[in-house]
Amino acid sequence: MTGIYIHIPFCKRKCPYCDFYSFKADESKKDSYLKAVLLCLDKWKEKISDDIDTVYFGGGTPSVFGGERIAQVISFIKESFVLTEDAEITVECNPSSVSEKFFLEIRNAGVNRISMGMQSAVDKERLTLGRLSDCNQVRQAVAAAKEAGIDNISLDIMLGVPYQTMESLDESIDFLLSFDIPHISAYMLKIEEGTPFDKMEDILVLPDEDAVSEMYLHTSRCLSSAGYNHYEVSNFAKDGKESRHNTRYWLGQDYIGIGPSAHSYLHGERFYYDRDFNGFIEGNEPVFDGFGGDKDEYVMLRLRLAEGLDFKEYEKKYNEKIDEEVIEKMKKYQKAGLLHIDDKGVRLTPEGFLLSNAIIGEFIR
């Protein structure tokens, strides 16, 4: 099996936080990356004999983009591509650019995941961070993907944004859970340089490192406790629902990434297409960028994960046992409570997700 990403570079306004390569565009520049990406699709079925079982629309603001313009790719996929009758087809969006209409235009292409943008349920905290609608924008944007059919929604928080603090953070975690959707995750903050946030982290109010640990874990205990489980890094779930395009990332499976800076893992190689938005309509190809799945990569993306690694697997691929040395050293570890061991394989905690960094050094080394 194999996933495709598409990359839609286009936002109503750049967060001061964001990285990602996006701009504002108008509808013209929008319709030529439309052809783009479906030149760009019938290059890449040639090389495809796999079936399709995901599909995920990033950004950027995919919403912006239109529902008629997505319908328009998934079409061509699934005249180009076997797609399978279960995949899971996702599109991000932003409660400030959705409509009744959008979702069921893309419902009725075959769309049956969201992935909303929220970041926090507090106002202070949202208008700070650059988003554009508020938290009724964000119920109306949910029930009107629910009333389009569309019920596997996930929405996201930030961790250590500006003025947030363990009571704002609650008033997130409450309006979250209010919804009872399937999927919800959560991400610390980080200011990315060259970035607006960058050139202000002098004189932004951003709570310490310990706080933002503590609200890490804090969140990690609610969503636990309210029936989700903690399935990756940054990623909660209701049994079943966890995001299958991207778990296939953190498992090293393969996926095409189009659009100008996405990334593909395809049998063993790695791609890339440039940051470069007019290279990539006039038909750049992609940037071969060495080959991925050596054993450093396969442990770092499988601690990502809650259910480890698993060290008969391991040798299975890789035709070696896990170094004694470094298990020994694993174990304390595991007296600090950011992990277990046993015979069967290792696990992170939440604790350890926060050294998550250390401790795959660990094994790296």
Second form
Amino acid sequence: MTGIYIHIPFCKRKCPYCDFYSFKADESKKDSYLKAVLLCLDKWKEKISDDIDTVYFGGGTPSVFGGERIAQVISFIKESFVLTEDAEITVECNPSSVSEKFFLEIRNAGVNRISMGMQSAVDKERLTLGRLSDCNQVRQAVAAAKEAGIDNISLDIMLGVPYQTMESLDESIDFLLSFDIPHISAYMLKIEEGTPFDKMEDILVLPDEDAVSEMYLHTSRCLSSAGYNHYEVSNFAKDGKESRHNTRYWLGQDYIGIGPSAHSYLHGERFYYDRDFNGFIEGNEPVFDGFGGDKDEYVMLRLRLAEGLDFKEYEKKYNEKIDEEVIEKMKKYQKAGLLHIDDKGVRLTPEGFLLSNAIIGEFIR
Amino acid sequence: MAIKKENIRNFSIIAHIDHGKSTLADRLLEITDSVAKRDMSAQILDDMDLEKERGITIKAHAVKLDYKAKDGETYELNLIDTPGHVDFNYEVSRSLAACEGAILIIDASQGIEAQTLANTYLALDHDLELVPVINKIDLPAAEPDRVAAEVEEIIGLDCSNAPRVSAKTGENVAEVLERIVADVPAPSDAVDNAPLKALIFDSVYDNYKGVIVYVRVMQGTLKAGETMKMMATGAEFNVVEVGYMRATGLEPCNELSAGEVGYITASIKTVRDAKVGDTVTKLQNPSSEPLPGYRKVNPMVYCGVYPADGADYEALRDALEKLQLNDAALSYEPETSGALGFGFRCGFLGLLHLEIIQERLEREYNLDLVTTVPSVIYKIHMNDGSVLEIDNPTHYPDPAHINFCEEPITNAHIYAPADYVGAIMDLCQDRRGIFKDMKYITTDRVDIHYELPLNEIIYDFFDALKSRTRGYASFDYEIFEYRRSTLQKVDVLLNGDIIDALSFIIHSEKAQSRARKIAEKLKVHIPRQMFEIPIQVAIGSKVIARETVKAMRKDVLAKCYGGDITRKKKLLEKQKEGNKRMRQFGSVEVPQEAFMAVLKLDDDN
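Could the form predicted in complex with its partner chain be given as well, to go with the form predicted alone?
What follows is the whole complex; the chain from before opens it.
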């Protein structure tokens, strides 16, 4: 099986914390982009014999691309590849750029999952994050998606954003839980280089390391007790509702990424298209980015997942055991409540997720 | 070809740092056509990078100039450049002993400073004829009249004929040469037909020639092929070459004769065999007595020097060996530290010497170093009557067996504008100084005399003095005695383990406040780790300061999707590299910066 990621590099406006490749575009740009995406998919047709079982439209803001164009991409995929019957097809949306019509269009094209960037239920926080819509728009967007028949909905929130407190976080969590949606992502804000937030870092009043850590653990506890599994560092899902497409990344399965800045992992090789819109329109070839799937990468990705690192699978794959010294270190971390370790493998706790870089670091020393 | 003895002038230049010694020397070289103008990079005499950067002379240098004076005679002028810092007092004294006169440069805007005075007195001790020169008259703030009056008043030197020059622009510099010819006496007792006595005032190691010995021939002659003998060490060598130092390089000659300054090469392997201050004589017809003043140079300050990466141990040893070829005052011996692994205990003349060696190791040999807190030599009198000399806190004995301790005390002179007297006295008081007296050098400049323990000086004193006087104070010290003192050894513990490299010996009154500062500094500089790290500073088992580095809470990449994987892998690899720069102590990792920070505890923060 293979997954397809389609990058939509368009946004109404740029959010100040975001470093994804996107910009504002007019209709003709969108049209030429659609052409380029279809051409690009056509090139891949020959090289991929596997069935496609996940498609993901990310961005940017795919909803800005319009339901009709999304529908055209999906039908092209259906023509060119073998798209499985139960394929998961996700579209990322911004609550301020969707309508009932949009949801209907994409629903009819086969989209069965929506991921929406809500970020916060507190308008003051949303505003600093560059989100112009208020909470009501989020409520309306979720209702419209459900109305159109798309129940598999994920909402994002952000932790550690300016002005956020434990109390305001509770407001956001309560708001999230009121929808009874199957999937939630909770991301700790990272100030990315070159973003407006990066330049404002001195004046931004951000919760400190300890406060953000508390927010993260609190979120994990609240969502867990509401029936969500904390299945990945930043992702929560009801049983069976984990994002199948994103899980590919963590399990080291194949995917191709279409569009400027999109990455692929196919048959052991990693490559990507440059962050260059015109280059992509002109049909530039992807750039080789090394071989994937080595043991360091494997450990790094597996430990992001609650199911963790399975010793047997590791030994089978790499023909060696995990170093005894590392196991001893892990046992110390277990005492500190960062993980569980037994004969089967290592699984990080939420406290351990928070320190996952350091823990993974022990393995790749 | 041999020049008349009465036309030889041997002189050195005395100046405070920055008063323009090297610039003046450069002008003298130009005027005497010793070096073509196009070959002049700024300041030819200071040829080590470090010297150029710091504007100080570390090694002595010498150069022979031919000068046709106004009287029509040609003179052989030998300029012997001396180190300008108190750490190298002995070297200065040997250079001065090779001269009959000295140019005393005084900055026309700043007047007399600590080192000017210290070296002036040294020069007077050697009965040198002083030629005052007032420099930097091109500066807007220049007050040559005031400064001339200051010199007359303080040193008692007649300045009515003192050339007023700008070494920078070259104005009046020729006048300096005339004064040298007129005022500096020719060598006296320069008899060729006598047993050889030549004073070694410096020696440098050269990869091709071996050690090049710089000498002033007092009496007798020496030529290639003869066998020479070092009177202090007894070593004998067959002379390969003799000659003169020219601005452009070495110039071999037939014979060095009495009164002259020149060099000798003799396939000597190490500068230890050609010690500064030793007397060179000949195996045939030796001198019965050496020249006076030879002294064995002993290190005053010690510290541990460790490679940041243990794999560099061999490289560090090789580098020290090479530096020692050229620096008889540097001592080193292997030591091991539980915290830092394999390294060397190094001895230095003083703090500047320490810093210079450290910088040369890092720059010229590309080594990344961790150094421990510098220590002086303490004399520990034990109950059984024995006396231990301790320069390493690790060797400090069990206090139960100590009868009493002694520490080195210096006579320290600080010269500064009178405005800063209060600040300086506060500082000296804080450093356990005993006030001796204060003299007004002029109406607004003072010489403050304190007795200061050496271990207070080696600990950041220069920086504190500079910051409290905005750089206007200068400072000079000399050890004069060992004095009874109440000392304590203080240990630093991380996570319960003593970090031996951070232990230090300190006066009991200062232990508490130093301990608190160290604990605070370490807390700031040790990054949060997976576990909480208690920092304790203790005397024996008694903890006198404590802090805690909280456990790290968050080190995670929140998003890791298709495009993040390669980037994240690189990030983790970088993190792995970063960890290599940390020192592992038990379960605690300490970055090098933490060591550095503990060495530089500024008084004011």
